[in-house]
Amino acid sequence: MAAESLEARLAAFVGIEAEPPRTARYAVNEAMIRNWVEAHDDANPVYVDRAAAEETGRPGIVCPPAMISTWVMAGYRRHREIHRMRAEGVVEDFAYSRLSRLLDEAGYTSVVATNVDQTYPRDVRPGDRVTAHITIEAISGVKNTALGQGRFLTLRKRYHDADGELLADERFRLLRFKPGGGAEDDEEREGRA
């Protein structure tokens, strides 16, 4: 029986769930969006004055939006877990992971994030918990780029908050690559496999 291709391997991750859901480990709150804003050096006083979030007809201060993929960030121990695992082999029990290992095999260990798309459906306030359901929703074919070949996966993040109301709805891309060149191509690669 032939080994199924890598293109119909990929195809089979498109429009599933890359990982469970991640639910943040602490609620929006204003300490941490005043230390964001101060970050960035945003003077919207929306976010950090009572008084003037009011006088824009919100109840409250509220969270910037573009702060949103923050509150579900795993911390620097996960990030480090992660990086400890996919050096060692080691390949987690849901879509994303096993997607990550079969990229690695076929020589596209790289990865550089491209861009980002959002639309907010409400302002996200302090104390609102914030979920996000994340899904794999298209892996694109080889492009060559300045980086070398790669694709293009796009992840699709729906940001909820403790009742389930929609708060953001993300299309993240990232390239994953090869890098030096990887002038290999799929074929070769599985001719030799």
Second form
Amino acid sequence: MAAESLEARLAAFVGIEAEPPRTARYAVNEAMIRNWVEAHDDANPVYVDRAAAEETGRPGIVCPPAMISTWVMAGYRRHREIHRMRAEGVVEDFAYSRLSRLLDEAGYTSVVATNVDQTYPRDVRPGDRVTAHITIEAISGVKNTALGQGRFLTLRKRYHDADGELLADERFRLLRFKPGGGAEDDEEREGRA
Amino acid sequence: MNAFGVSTGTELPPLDIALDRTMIVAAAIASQDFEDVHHDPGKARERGTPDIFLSINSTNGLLNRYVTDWAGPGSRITATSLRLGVPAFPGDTLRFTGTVGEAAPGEVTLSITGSNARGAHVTATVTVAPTAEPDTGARRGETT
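Other form of same protein, the form predicted together with the partner chain, not the form predicted alone:
In what comes next, the whole complex appears, and the chain from above leads the way.
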């Protein structure tokens, strides 16, 4: 009975907006791009050297495509707040927070990202203000994975600049799973966070 | 003539990337990803993995690097589709290998694998195209 109820409650999240549109806290900028390319030891000069970027026909330096999601990340302070609220069982009033709570309660407390599909209609450049619209596209049934029993979530993320021009279209798939192999029943995991 | 002057089946030179704890943490933080599984070994174990592991965005970043190391600065990645397999931990060496799949006139699609000793960490297809306006001397302001 509990499982049926969970399925129905999960199904209600499919197709809806995950959270309000996320607008970057700051414009795309050279400092964060440089930190990124150093951390990945990427020697492509178009990310850091204006002259080299212009030589390729670009108006100036550009952002590594894989960095698109970085611009709309919530930041350290907000990250800590979200985790504190999650530990205290506080549920914020948007769909993804409620869905996350539901999955926590069902024992799917661990998360691992599994797939990213992205298209990039144009280069992202310093000065761009990125906004992401995120919808919950799919929630799978229970799957037995190498990590344990889990459910796959697919999020659709569309990133636009301040004028509404599409910068990236993404499908992000993640697995919410029960840590420790997932052999237990839902009930045994309840309360763990 | 295909983009980049290559044909289907052309192999990219392999690239070995030695991962250590500092790099995994630096890359996660550079992407503003503060999830504990990418920097806190104790929390990572609680969550069911033996150690911290490379974030999916960092894997994507290393794919960017591998592709443009080969295609050059005058290229632009237009699409990436990646699937993670086994996790990548500190101490692993990730070996990237790639093959040219479709080689259309304006772009090429690459099939790429990044593997460690336990198997494929990532399998991906990445589409890359030359930038629209290659070097025309604009660098010195010779054109308007």
